[in-house]
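One chain comes next, on its own, written out as structure tokens in the form predicted alone.
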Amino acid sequence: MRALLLDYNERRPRVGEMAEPPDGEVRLRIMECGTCGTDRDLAAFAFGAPPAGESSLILGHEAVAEVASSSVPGMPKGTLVVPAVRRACGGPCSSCARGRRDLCVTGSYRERGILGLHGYCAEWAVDRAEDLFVVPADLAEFAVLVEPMSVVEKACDVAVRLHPEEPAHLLVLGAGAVGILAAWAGVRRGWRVTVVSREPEDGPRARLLRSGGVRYQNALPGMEADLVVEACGSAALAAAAVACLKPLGVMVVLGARNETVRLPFLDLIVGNRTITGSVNAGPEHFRQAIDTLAVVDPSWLRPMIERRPLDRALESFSAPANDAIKVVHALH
């Protein structure tokens, strides 16, 4: 079968042939697989690893698939599904034991297409039913956004639980796919949403966000927010945004790189402000992501996706030459 591979011998990504996976509980016909910053970091060998004893890793963790065959009642052939990314560690880990592998405390988890397990940017895959989330057929066009939206839903869940009152204003840092999905999640919750990013204020991303009632600007000064979701990859911008947090405010960091920054600890203490990190997503967040995408205006989602054939997959590891927000590879 054809697959997008990260070759650890040649130190490069490539499209090549791999043996089809052996039969398992659920056999999947992969329809589409998205590419994100994690994939580009993997291709730069910043982190990640292939399965034990292998020299290549099938990339791809943002997938939507059709069940090709199944031994599981209630998951017949043709069912549309989105797979989870992380697999539980071997323990002892109370988080993994209760189904919250996204909160694994041992660090011994594995992740499809990232760490120790092949991913989904291939024609076929095999999974367990417990790792799959059924998606309504009428959401097929946007199902590839479920996995990144699940990360956003977890971030929002964490922020709300940490905020002791009712937050009203969400500030999102970054107008990439995760940042824009965070904006839509905030709008759905009835929050006032502002996105700050470096893309032009008259550019397509700004216009898309404004079409959904989201404020867009290039600068932070003067901003006040109850919640901040960092989706830009910059610790420096995240640190600067601490000044935007109102008393009791919460910042959730999703993608900032390791940088040395200064934080106003006295302001954090006096204002009862919170900064926390979040990664991956739990089962309830995948379900919330499906529910959110089902009600978000399709005109806000459709412009986010650029579909390409697998033959063009290597283009996705350089900065997009156009305004593509989420590049998606079609496998079938």
Given for the second form:
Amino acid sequence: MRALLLDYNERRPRVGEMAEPPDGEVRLRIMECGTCGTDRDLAAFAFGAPPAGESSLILGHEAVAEVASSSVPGMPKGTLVVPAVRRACGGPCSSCARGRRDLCVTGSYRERGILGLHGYCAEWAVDRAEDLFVVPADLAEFAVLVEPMSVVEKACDVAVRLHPEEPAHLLVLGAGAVGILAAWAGVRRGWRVTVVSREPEDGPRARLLRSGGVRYQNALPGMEADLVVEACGSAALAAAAVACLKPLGVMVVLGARNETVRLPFLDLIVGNRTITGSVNAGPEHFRQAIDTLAVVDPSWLRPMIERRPLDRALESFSAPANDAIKVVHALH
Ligand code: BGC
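The structure above corresponds to the form predicted alone; please provide the structure of the form predicted together with beta-D-glucopyranose (BGC).
Entire complex below, previous chain first.
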């Protein structure tokens, strides 16, 4: 079968042939697979690993598939599904044991298409039913956004739990796919949302966000927010945005890198402010993501996706990044 591979011998991504996976509980016909910053980091060998004993990793962790065959009740042939990314560690781990692999405490979890397990940017895959989320057929067009949206739903969930009152204003840092999805998740929750990012204030991303009632600007100063979701990769911007947190405010960091920054600890203390990290998503976040994508205006989602044949997959890894918000590869 054809697949998008990360070749650890040649140290480069390539489209190549791989053996089809052996049969398992649910056989999946992969329809589409999205790419993201994690895939670009993998292609730069910043982290990740192929399955033990193999020299290539099938990339892709944002997938939509159709059940090709299964013996599982409730998952007949043709069911549309989105797989979870993370698989449980070998334990002992209280989080993995209760189905919250996203909170794994041993760190020895594996992730499809990222760490130790093949991903989904291939024609076929096999999974267990417990790792799959059923998506209504009428959400097929946007189902490829479920996985990144699940990360956002978890971030919002974490933020709300940590904020002692009803938050009203969400500030999102970054206008990539995760930032824009965070904006839509915030709008859906009834929050006022502002996105700060470096893309031009009269550019397509700014216009898309404004069409959904979101404020967009290039600079932080003067901003006050109850919640901040960092989705820009910049520790410097995240640190600067601490000054925007109102008392009781919560910042959830999703993508910032290790960098030396100055943090105003005294302001955190006297304002009861919180900075926390969040990664991956739990089952309830996948379900929330499906619900959110089903109710937000399709005109906010449609312009986010650019579909390409697998032959053009390598373009997604070449710099400079093009303007597509979410590049999606069609497998079937
Ligand atoms: C994925 C997460 C994953 C993380 C780290 C992200 O791109 O959306 O599910 O846990 O990368 O590997």
